[in-house]
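Form predicted on its own, single chain, as structure tokens, below.
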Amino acid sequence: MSPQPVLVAVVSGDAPFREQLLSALARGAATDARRHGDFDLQFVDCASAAELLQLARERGALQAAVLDVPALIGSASDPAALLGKLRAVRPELDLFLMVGEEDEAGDMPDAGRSRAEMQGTDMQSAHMQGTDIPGRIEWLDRADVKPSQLCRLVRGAIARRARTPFADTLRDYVYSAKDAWHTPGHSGGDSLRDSPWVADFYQLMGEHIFNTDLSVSVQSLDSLLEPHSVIQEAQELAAEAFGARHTFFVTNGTSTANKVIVQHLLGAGGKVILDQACHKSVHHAVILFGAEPVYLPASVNSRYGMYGPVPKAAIDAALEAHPDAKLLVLTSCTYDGFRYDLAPIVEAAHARGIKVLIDEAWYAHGRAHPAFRPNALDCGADYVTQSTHKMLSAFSQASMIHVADPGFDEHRFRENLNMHTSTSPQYAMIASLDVARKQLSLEGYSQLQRCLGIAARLREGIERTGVFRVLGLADMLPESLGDDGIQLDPLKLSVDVSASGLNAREVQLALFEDYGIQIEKVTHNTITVLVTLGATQSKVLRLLNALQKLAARGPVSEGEDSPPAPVSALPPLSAFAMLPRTAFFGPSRERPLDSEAGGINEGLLGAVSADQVVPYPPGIPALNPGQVITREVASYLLAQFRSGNGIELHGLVERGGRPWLRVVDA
């Protein structure tokens, strides 16, 4: 592959100085290009802040900027304002600020602080929070800096972000072809390659899936449980890329990441305020660690079977009523793409000393483009979990925990993390996290710009069918949240299929069986399409062609009734009679949900559930351990069980065709 062109902006209002510097840098870049074959530096002339900002928005290949501070001070291009605007557009850029000895105190771009204060304070803030100053900053003396030196510094900074320390070490080890006398037992695939029975599996998976599957016996690959070399460096690069204070790699998904954080903060019990629609891993953590839950009822759009964010008024009321809570947990963005206006929520929680965990499983891409910011870390969340595999390029189960908590105890957190981490992690997953971070840092902006274009093209093409319709925020958001500042991730397209004469399940099956297209999920009348980094224009053409043909042909199965819409919204949250942990692990017995006559079992009313019952999709608990079983809850669960609409009911037991529920034995 040919060297990649990398753009570096040189910004100065001093035209003679800028032209002289550009000429010298171009010569230095040409010399470096002969020595380094990884990428070519191309220095771009920018006479003003406006030109730099335009370049940052339009050219994803821009990776760094050299700013001549003395030539910007006092001009329309105020350096402090420029840095803030640049941060909002491209936080990943490496910056090189050229200053003079006279540029102290009031002349520096930060309300009178000296150069030393800027270096000592804002550099630390940028590394710790990722919000005050974009990317990494190198301070240079305008009078003494040599263009050749500057060229090397720029190349070194970009090369550092381009490193994948763990993935590189794994690759080098694999290519060294060592003999394996250690776990795993397939020994780089040798146990399968020549087998008459299972060689086909080896051929299906490929050589490298096996020879990258190694163990802690290979010390050069570091230890995920106690990293000190290449995994540690990879995690530090990830923290910088995602704007965190610390980042930890997780190889068993965001489900485990959520449990680790809840254990870290509430392992000895305590009160947690959480969205009823949180991922079930958070509810499981409440059970495991004896936390006292304060549930925030989920909002619902019954027309489309979608559950939205909690109204801000409900969050504020819960924070006011429970100032003794230790943790607030919210999901942003949700499976359907809803994003909270997080900044005021986080601020209100912090004012009461409450930590904030945001589940960003579906939003790992949020930092890399201004169309998706601010994300949770921008808004001050203490802990953020991300499924790097959902929208970015990591392998399934590969996730990250990002930490910005100023009172973070790393040693204690790592002990909690190690309780949930296998001593035999999948090294390919770790490598994929390293590579996904590199891609986000170096081409996240341009890739997401491309994805936004694909999403726009899909919306236009789907609308042109005249039958299928992409829902907007106003269609999907419950009315009660209209003034809460909720936004919608434009890469998650919910398509209303109602006018086609088909139900969503029929559309899903037709796309899969007739056109070879697999979509993300369905409700009774919507399908969801995800535009990820793997989206291509060819896939767009095939999907639009399939939907156009489905729109023209009408129902797939003539004369068959569509499956019923989901049973009405979740029943009201009932009272908790005991902690979920006590109910789940205590004495219990099974009782039928229905009576012999067919109605609900009246004897079950008032009993306390010992299990979590979750209709899936959408995966929101209708009943939690410790909750009192009310008539509304029992009726809802029985109706779901009998609906035949394909909803799974996790937590119910079917015996003899009847639903049974485990309850606390009084």
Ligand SMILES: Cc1ncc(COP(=O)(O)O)c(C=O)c1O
Given for the second form:
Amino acid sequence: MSPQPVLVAVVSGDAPFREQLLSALARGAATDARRHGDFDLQFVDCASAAELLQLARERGALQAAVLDVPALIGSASDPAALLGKLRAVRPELDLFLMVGEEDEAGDMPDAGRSRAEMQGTDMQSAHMQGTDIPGRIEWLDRADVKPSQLCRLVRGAIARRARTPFADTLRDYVYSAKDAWHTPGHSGGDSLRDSPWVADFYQLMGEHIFNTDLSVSVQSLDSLLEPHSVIQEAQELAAEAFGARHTFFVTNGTSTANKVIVQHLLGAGGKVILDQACHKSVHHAVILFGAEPVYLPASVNSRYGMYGPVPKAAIDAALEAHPDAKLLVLTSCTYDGFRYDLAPIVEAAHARGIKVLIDEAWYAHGRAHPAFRPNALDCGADYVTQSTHKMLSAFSQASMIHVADPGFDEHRFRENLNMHTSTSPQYAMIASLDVARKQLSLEGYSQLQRCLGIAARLREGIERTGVFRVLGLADMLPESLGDDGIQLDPLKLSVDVSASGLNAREVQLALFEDYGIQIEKVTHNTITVLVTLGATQSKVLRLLNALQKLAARGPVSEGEDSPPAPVSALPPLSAFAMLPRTAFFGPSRERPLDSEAGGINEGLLGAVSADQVVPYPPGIPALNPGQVITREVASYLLAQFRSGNGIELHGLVERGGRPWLRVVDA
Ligand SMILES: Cc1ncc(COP(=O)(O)O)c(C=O)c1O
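If the one shown is the form predicted on its own, what is the structure of the form predicted together with the ligand?
Starting with the chain above, the whole complex follows.
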């Protein structure tokens, strides 16, 4: 591979100094390139802050900047303001600040700031971005800058981000290990390779799936349960890249990550305020840990079969009414891409001493490009869970927990985390987290810029079919939430298919069966296309071509063949008669939802559900354990059961063609 070009901006308002430094650095870089073949340092001339910011926006290959602080002080390019702006666009850049002696002595009060003040200011601007962890800054004496040393420092900083401590060690181990007398039993694939029956599986998966599948017996690979070397280092690099104080790798998805945090904060019970439409793992945590839930009503867009965000007024009211809650849980962005204006929400929760968990399962890319910021950590969330595998390059189930909680007790957290962690974690998954972090840090900005271009091209192309239509925020968000500052993730495209004469499931099948294209999900009349880091221009061409062909059948007039909306507004949340945990684990019996006469079973009204009953899609519980069954809820569930629109009803059991559910035994 040819060396990777790495751009380093040299920013100074002092033209002679800048020119001299640049030519010395170019010579240093040439010597450096002869010694190291991996990347090629290219120093770029920047006369002002504006030029640097433009470079940062336009050139993804920019990895570092050298700033001549005295020559920027007092100018329109004030260094402190510049750092804030730069961090907002490219938080990952390594920065080298050249300061004069006066700066160190702090005797330039009018002309500029001391080193300590500068550091403090950077801290502040970083804090405004929601984290008081500044990016990495190296300080240099302006009068004594040695270009060869500066080249080494820059190279060292970038090489640090380019390291994947765990993945590198795994690779080295694979190439050095010979015989395995330890778990896993396939022993690097030896048990399958020559088998007449199962060698085909070995062939399909490839040798490295097997020889990277190792175990805690290999001590050089550290321990996920008690990291002290390469996993610890990989997690520290991840914390830096994602803007957290601490980051923990999770190999059982965000489903587990959410439970870990609820257990950590509410393991012995207590109140949690949560979005009714949050992922089922949060609902499961409420049952498991005996939490007292305060549900926030999800907004509903029944035209497109989507649940939206919780109205801000409802969040504020719940925080006001339940200041004794220990935790607030929201999803941002949601599966459909709704993203909250989180800063005021987090602030209101913190004002009452309530911790905030934001489920960013769908938003791990949020920090790496300004189009997606601020993300939850920027807005001050205490805990953030991310499925690194959903939008970035990690393997399925590979997730991260990011922590910014100032009162974080790492030992207690570790004990809670370890209760959910297998003692035989998948090492390829851990390596993929390490690699996904490296990618986000070194090329996240340019990759996301590319993804934004792909999403824009898809939008235009889909519009041009004249039949399919990409929904915008105004189509998707209920009107009453118009002032809540909700935004849409542009990488999640919800496409209305109703004018095609096909329902969304038919479009989904046609795309796969006729064109080999698999999309993310459907509602009754929308398909969702995810533009992940794996999106390519060729895939765009093929998808647009397929949609064009499907559209060529011509639009049908509105309403024709259009299937009924399966998602009607959820019935009002009924009261809780007991804690979900008590209802779920206590004595119970099954009772029919309907009556012999055909209506609802009147005898069920007032009973307490022992299970979660969830119409799927979209997967939001109509009943949770402990909730009283009302007429509205029973009628809603029976209507869903009988609608014949393919909706699954998790939690109901069908006996003799009739729906039954488990209720608490009075
Ligand atoms: C909002 C949300 N949170 C959490 C999860 C669970 O994530 P994982 O699949 O990584 O366990 C999902 C999965 O789809 C989700 O949509």
